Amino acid sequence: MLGNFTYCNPTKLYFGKDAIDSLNEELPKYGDNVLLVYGSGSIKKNGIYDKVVAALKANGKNVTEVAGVMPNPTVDKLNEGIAIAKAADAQLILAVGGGSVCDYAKALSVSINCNDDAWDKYFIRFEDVTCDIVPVGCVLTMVGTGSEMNGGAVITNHEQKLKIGHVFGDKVFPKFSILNPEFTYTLPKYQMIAGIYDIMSHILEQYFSGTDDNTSDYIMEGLLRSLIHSADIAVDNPLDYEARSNIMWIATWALNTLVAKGKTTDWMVHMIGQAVAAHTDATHGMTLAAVSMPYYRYIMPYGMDKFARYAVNVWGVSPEGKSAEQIASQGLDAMQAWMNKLGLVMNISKLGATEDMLDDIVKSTLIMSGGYKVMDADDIRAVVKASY
């Protein structure tokens, strides 16, 4: 049954082909220096960049940037954008990017008055903000992390070989974001396919995990078919509105912490996939696809009710004449071929991995409590070995 627990999300969307022109409603309620936080430039090229300067300048704002953030946001980029930030006195931190960028924004803001080592404050030692927080808004470009709408943020640290997360309180969720389905469109095909692979994966961490009848689980497989349903449509035509709004609608709600209430949660895909990204800097998504089969596969046996539930409720598997055990891998078959259909990769070695990483993937790989089956260093390298 479900147990007790508070909800709160704080965050205020605006989602539609002028969602961008709530700017000029938000800006206003904030200090004159903005930090403008993006990735590669490619906002730049597609004329975003251009609307969200323009709504700045419009409001009577100083702009300092923060460009180049990566993929995999890195402690030495955090670093950077700390003294950016204290040198502008930034007041408030303008994402605009994907869930790499709001990550980061999210990072900087509870870091830049942080007193100690951000990195060992919050992503070693997992402690409170005890700072003053500096006011986050995101523009979303790209979909699949949920970031827009909730408190985590991940760093990877190269030199120590880890990509961990935090995921703070509700004081650091962004106080708005703009969610226009159109400026996903430029994505190409290999980022589109990650995200949509990254939101399937935030649910099926919640998904998979306890065995009461929770309300949540029933709104996980609606989900988890509306996103089927509509990456299919969306692999085919990139520029299908619904479909493309849909899919960034399903990732909000997939991580913005609705679901997660009354649920263990397990999350070892993603310390396993994490921690082949601290190894090879993989693209998130890919590194979730290409460990997702092994582990479900090895865990199944510990959690088989759930995964025959999910195999006929989700994939269609027909339960009549069929054990537990084969409607369940039936499920994991059918989600395995659509994987393969959307075109994800399906093992880390192409990632970029090698047989002499494997060990110290397994050492990279944070253990969680709350799946199926609490894994070992033994169970983890099995799984690693099976994703190789």
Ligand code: NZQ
The other form holds:
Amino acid sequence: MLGNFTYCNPTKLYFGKDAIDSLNEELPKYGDNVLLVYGSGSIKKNGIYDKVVAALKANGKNVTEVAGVMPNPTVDKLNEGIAIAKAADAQLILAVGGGSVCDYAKALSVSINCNDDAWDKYFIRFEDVTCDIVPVGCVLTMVGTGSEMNGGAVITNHEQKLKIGHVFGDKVFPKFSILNPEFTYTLPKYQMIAGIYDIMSHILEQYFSGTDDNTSDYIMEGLLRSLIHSADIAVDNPLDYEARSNIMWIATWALNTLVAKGKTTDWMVHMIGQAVAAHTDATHGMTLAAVSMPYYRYIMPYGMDKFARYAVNVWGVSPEGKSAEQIASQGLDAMQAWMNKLGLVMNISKLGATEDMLDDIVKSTLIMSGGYKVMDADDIRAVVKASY
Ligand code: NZQ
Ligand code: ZN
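I would like to compare: after the form predicted alone, may I see the structure of the form predicted in complex with the ligand?
Every chain and every other molecule in the complex is listed next, the one we just looked at coming first.
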């Protein structure tokens, strides 16, 4: 049965080859002081930076830059950005990049006017936002996280060996997001497939929970089928616009809160993956790929019917004459074969994890309770070891 929920998605999306032109529609809505936030420079090589700066100039904005936002943005970088944004009296934060840059912009937006230590307040104590929020707009250049249409941000503290996400809520969703699939053409294959798996993981984290008849599950099966189909095409031909645009759109729907409605949701693959990243700084989607198969094989007995449904409806496994366990296992076998074909990293040792880190990775894994099994430290240790 669908539980009670509130649904609100305040982000305005502009999608397509001319989407960047909508900056001219959006920028006049905000004050003159814009904080332009981006990563290590890919946008300068592929021309996106020039397009954005031209629109900012045409709209008479005073631009202050925060460059060098790294994948898995850190708390030190966040504190640096807070100081720059305060000095510039930023009235709009414009994020141009992937999930790391969009997340960073959202973390900044709730921290600039907050007198508390942002890391402690939001990522350790998980407190609500109590200060004025600086609005955020995104120009997305990498597909996967869904950050362009949600209110979450993930920040890494290397000193504390923690990588933690906070869902800030509706008010922190980007006010607008610009999605041009062509902007993703210059992504290296490693990042493209990591993003594709991040999308799959977001869907599965929500799908593998609950036993009721929930419309969200049917939507997610459709999203997964389209993702698998489009990913195969995009890997063969990265310039296939149809495939790249489908993947971009699926990524947004996978984590813009819609399919979570009425679901308890699991998120343990992300919790273990984030603990791996806190120790290795590895690419987000790859950390998820490396722990997923051991995790799903471990919890399959606790959610057998759903795993069997997944095998049939997503991977086309024929149920004829088979037990639920046989069907479910064949579904996971098909998923694993597809992941291998895509070229995903399937072991955490290949991401820089060493044997002496494993206990610490277990310790820094947050435990969630919405999946088919509430994991304890021994369960997590078994999954982490099997991922090694
Ligand atoms: O630094 P730049 O130059 O931007 O290069 C980036 C970076 O090296 C590069 N890149 C991006 N667009 C490109 C490009 N290179 C060439 N051409 C382009 N068009 O790709 C690399 C990875 O970028 P990043 O933003 O780190 O990737 P992603 O979008 O996967 O974001 C990962 C971060 O998002 C968080 C992750 O934990 C991680 O910190 N997540 C955020 C979520 C959310 N807000 O809801 C949910 C996710 O589960 C995830 O946890
Ligand atoms: Zn993710």
